[in-house]
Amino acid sequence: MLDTEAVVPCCPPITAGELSPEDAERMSAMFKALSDPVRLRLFSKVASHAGGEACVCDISDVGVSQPTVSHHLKKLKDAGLLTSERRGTWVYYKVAPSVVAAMSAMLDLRV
């Protein structure tokens, strides 16, 4: 569930006016990161995992090698969609709810 109290606004809704070049660049990086089927599956696995976070060891069964999983998780993290924390030898990932809420708010046509 998204924490809308912690939303970090990126840009105005698309119905409010034209995006600035900077806002368009920032948002396109996020949407581009989600446009890959493997990344979208990994993102979904993290988002739906019990407790709201997932160890890489629990989500790597997406039909590609471990190095490829790591590559895709890095792309999601670089886009700001995931956060990570190393615990011992494992890395745990969480969805960055404020970023996802900002993406959703930008696409809200009801505004």
Second form
Protein chains: 2
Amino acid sequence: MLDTEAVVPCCPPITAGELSPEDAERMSAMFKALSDPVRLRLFSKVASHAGGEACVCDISDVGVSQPTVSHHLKKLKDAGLLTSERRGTWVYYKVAPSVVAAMSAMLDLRV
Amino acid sequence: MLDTEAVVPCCPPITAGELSPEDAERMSAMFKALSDPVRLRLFSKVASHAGGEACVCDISDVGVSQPTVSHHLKKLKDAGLLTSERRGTWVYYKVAPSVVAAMSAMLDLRV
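Could you give the coordinates for the form predicted in complex with a further copy of the same chain, as opposed to the form predicted alone above?
Next comes the full complex, this chain leading.
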């Protein structure tokens, strides 16, 4: 499990210089979290949900079982891309904006 | 192997709406290409090399064998993130800017 605070901000734009082996380990783990189509769809459902937050009950229609959904959400959380909070019966997921922004900035070739 | 022309531009920012299953397949394949630390280092070496282009001879010092380097570079090419050209003895690699920009834009939460 990555520590979100330690991960952000990791990396300058990829054109600015080559990644250290340590930064490559950290960033590749984040890309890995988005490397599965179902996981990427779950992530996009959370990110595009009203208020930037979604209940697991809102996003589970991705054609896989509930335990598989939970497994994928845990992977996204472990990679630092989502945070979660239990409120009553449901767990709510939110995008971790600074982590996702770090990934976007790393791939930003305009700089 | 993905067709680069078909891939770009794929996707609006992830906050704009949820990805279709088809777009999720395509984008997750690109993230998968960057999900290995050695592959991500090779990619960053090409992207940060003078002129945005690197000979395989310039970037092979990542602590793995030459066949493994070639394997990783092929994966990056197949995903559409790098292009290559043989000139004389060497193969030169370049970042495919539109593909990488599409990935960055998809993760851009500012929009």
